[in-house]
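Encoded as structure tokens, the following chain is the form predicted on its own, with no partner shown.
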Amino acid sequence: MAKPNKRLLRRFASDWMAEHWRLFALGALFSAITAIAVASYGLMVKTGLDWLSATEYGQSDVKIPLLNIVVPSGKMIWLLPCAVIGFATIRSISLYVQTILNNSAVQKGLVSVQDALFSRLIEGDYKRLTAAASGEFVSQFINDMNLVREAALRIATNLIKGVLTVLACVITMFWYDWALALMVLVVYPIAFAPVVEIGNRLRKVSKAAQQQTGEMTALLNEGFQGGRTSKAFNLEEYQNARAHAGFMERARLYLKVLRSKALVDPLLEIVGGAALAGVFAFTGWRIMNGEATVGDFGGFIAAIGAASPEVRALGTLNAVANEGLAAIERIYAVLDAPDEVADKPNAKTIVDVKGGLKFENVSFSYGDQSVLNGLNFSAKPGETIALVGPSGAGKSTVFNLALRFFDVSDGNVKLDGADIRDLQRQSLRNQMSLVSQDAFLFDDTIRTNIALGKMDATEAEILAAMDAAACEFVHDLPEGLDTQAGEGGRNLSGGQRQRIAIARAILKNSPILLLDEATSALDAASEAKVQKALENLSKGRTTLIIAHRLSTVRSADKIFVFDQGQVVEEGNHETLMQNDSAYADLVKLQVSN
């Protein structure tokens, strides 16, 4: 289990962090400067204690370690403090620069990860977007990225700085007393076996905690977005109970993670205490035998003191790295997932579309639920086709397949005689304009939401599309076209949102129109205006209309009646009414209501 994860960590570094190696290299350089500055504390403590001892015994000179020079005791009173301040200043500056460099490198790398993850989700399978709750994806961009950022920063900063600092301190300790240093080196590594095991266990728990965070995010989004339904049905108690269960599970997993992480410091504390006790005993014995000085002892303790925080940081680094690794596994699970609906290597770009659309013996299922069963129907270029029938009969699925959000399980969907699986998806979707009953607007201005139909549209074209879609209400808004639509179009009514969506489709000016209950949220006056606009727009275009309100499909060239994923009747309104069968029954049912 560990080896694949190590490979994944190396892959993550290669994919996203290697590009910024210059920043990391400079960070490592300043980490080395920091390590040298920290290790110097032990030398300065030894020098200070030797100076004080020499002064106590009336000696006039002090020998400075490593530099091998002799300094009069009187000069040490200002020389040593200046040295301490100088090395502290060097360490402070190098720490600051190292932190800025590593943070800049990691942040640049994570922006690339976020771009790739978002692009993969948006450009990949529509099925993936609909298969999981949106909160799961949001959690990856917030919670998982925070864990990856923390792990990457700790590795870039603490690993290099910690290893170099400990190495410098160990060299200093060996210089003072090789036997004593050897004893310390034997004791400390003993603690790291359980620390590594704790990290491995933590990765599994952390992965479950991150997944639960996604579920919790989805639950909260659902609770807030469903506020109207909750209040209408007095579901506050039900919502509170669901949220409480989620909070409790979050707390349980958090405490489970915390218990694992909390074990690390106590283990290192015990080992550190044992090492310090051994140093006191062993050094005291050597001083009593004249084999060491008080300065040696002080310098050795200072070196241990400088190394101990870094050893502790390295110990906790394993836990942090494993949390980050669990997040990286979740990220790559999305990035590496194959697309079920993808362009073929030789996919064609379609141009000069006439608009002939044909479903040949099409079958399709959502999981185990069969929706279409050998569906056959066709629309000639320029025809207006209506799809009617009970809910769940497969009408909206026809649009999903025509736009190639999904691929058929069996049969073919053809555009102008070409199997749409042989066409580039972007090229295919450029030929179609979709207006759904759940008209979605982005949190941007009304102008931008309309212009999404044609990104280079002029102001005149936008205004013309607005007028055609009966969007005169926009002129009455305080900021007109610059009014913010809000999240999902929340600042507008349902009917207003739908008219903006229709204007967007009109502006796109595609040869094929897909209208899925496009006028369902409009009042009678607005519907009449929009219907007239859509009739004008439909001229010369292939138009497929899904409508439960059958008054909107009377003028269609042909009506296909769906039932259980098949066409059970077809013809124009007059013909179908004369047949006095399924369509006629639907019309009579609506009239009676």
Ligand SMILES: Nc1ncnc2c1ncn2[C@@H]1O[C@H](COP(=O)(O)OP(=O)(O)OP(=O)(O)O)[C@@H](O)[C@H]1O
Given for the second form:
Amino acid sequence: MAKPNKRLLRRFASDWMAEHWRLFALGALFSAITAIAVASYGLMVKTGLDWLSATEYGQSDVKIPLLNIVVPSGKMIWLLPCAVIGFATIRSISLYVQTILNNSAVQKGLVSVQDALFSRLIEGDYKRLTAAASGEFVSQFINDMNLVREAALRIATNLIKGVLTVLACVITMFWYDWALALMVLVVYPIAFAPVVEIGNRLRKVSKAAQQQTGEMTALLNEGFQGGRTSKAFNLEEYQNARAHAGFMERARLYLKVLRSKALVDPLLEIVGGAALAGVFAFTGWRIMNGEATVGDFGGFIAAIGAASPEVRALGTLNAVANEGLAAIERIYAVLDAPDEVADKPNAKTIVDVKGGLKFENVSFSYGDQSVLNGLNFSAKPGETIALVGPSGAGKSTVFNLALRFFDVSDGNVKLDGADIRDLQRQSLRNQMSLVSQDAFLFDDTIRTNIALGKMDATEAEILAAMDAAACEFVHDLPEGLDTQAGEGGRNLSGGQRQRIAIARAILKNSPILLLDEATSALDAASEAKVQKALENLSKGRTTLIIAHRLSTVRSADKIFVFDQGQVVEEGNHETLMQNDSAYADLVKLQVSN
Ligand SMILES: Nc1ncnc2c1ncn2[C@@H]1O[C@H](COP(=O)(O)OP(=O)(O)OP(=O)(O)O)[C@@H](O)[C@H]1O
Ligand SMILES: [Mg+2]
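Could I see the form predicted in complex with the named molecule next, after the form predicted on its own?
Complete assembly follows, chain above in first position.
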């Protein structure tokens, strides 16, 4: 296990952090300055204590350690406090600068990680987006990023500062009393073994905790978005119970992680206590034998005091780093997962297709659920064809396949005779305008929502598209085109959303039009108008219409009746009515209602 993780860490560092090495290097420099300033405390304590005991015994001179100069006792009264203040100032400034530098580097790196993760998800496979709960992705951006940030910062900050401080303290300790220093050095590492073990255990538990956080995010999202349904059905209790179960599970996993984590500090506390006891006993004995001074003792204690927080931080660093590593693992799992639906290396870029669309013997299933079974139909360039049939028959799925959100499991889909798997996906989708059944809008202005069909559209083009899609209602909104659509478009009515989505598709002006229940939510007057506009629009374009309301497909060149993933009947309205079979039955049913 250890090796691949190390490799992952190296990969993470070189992918995202290495480019900010200048900031990290400067941070390290200031870490070193901080470390030296901290270690100097011990020296000052030793000097101070030696001075005080010298003064107590009536001696007039004090030897300054390291510098090896002799200072008259009277001068020490201002020299020492000045030195203490000087070093404290250096230490605080360098600490501050180091913190800012390391944070800047890590934040910059994390922006790139988030960019990469987001675009990987958005540009990647549609299948993956629909396969996992969206909360899991959200949680990756919030929780995993926090864990990585914490780990990267701790490594950048604690590792260098900690190691250097401990090193500087250890060196001064050896200088005071090598035998004592040796003793402390032996005790510490023995005590560290369990701390490292805890870090490893933590990684496994934190994985489960993260997964659960993803589920929680999804649950909360759903809870707030489903407000309308939950109120209408008095589902507050049901919602509360679902959320409560999630909260309980979260608490359980949190405590599980904490039980390991909480051991680290007490363990280190014991080690610190043992070290202090040892120093008392040993130095006391040496001072009694005249082999050490009170200053040595003080300096030693000060050095341990200065090194202890750093040792403690280094002790917990392993645990934090392991949590960060788990998050990095999850991030790379997303980044590295291959797309099932991907462009071939030599995929052809298409422009201005004629628009012949053909499904040949297409079978398809979502996972285990088979939806299409040997489906055959085709639309000649410029033709308008309609797909009708019962709910769940697989009509919207046909659009998903035409746009290549998924690949067929058998048979093929051809555009102008070319298998769409040989075409570059973006260029394929550029040829098609979809008005989807859910008429999804982004939480942006209505203007932007329409302009998404053609990013460089002029105001006149936007207005023309709106006019064709019967969007006059927009002008009556308080902020007109600049009205915010709300999350998913919830500030607008279903029919209004549909008309915006149609305006967007009209603006896109592509050779193939895919209309999935595009006018289902409109009133009769708006529908008549939009229908007219769509009919105009469909002239010279291949148009596929899915509709339950059969009056809207009457004029289609060809109608395909779907059932259970197959075409059971085809023809135009007149021939199908003469057949007096499935389609005729549906029409009669709708008319009689
Ligand atoms: N993303 C998905 N994952 C799994 N199953 C799906 C998915 N989308 C649709 N299905 C299933 O595929 C079947 C066909 O769905 P599809 O949306 O194509 O039906 P439809 O003919 O458009 O129905 P409707 O008229 O109600 O819109 C349904 O049984 C549905 O449960
Ligand atoms: Mg559908």
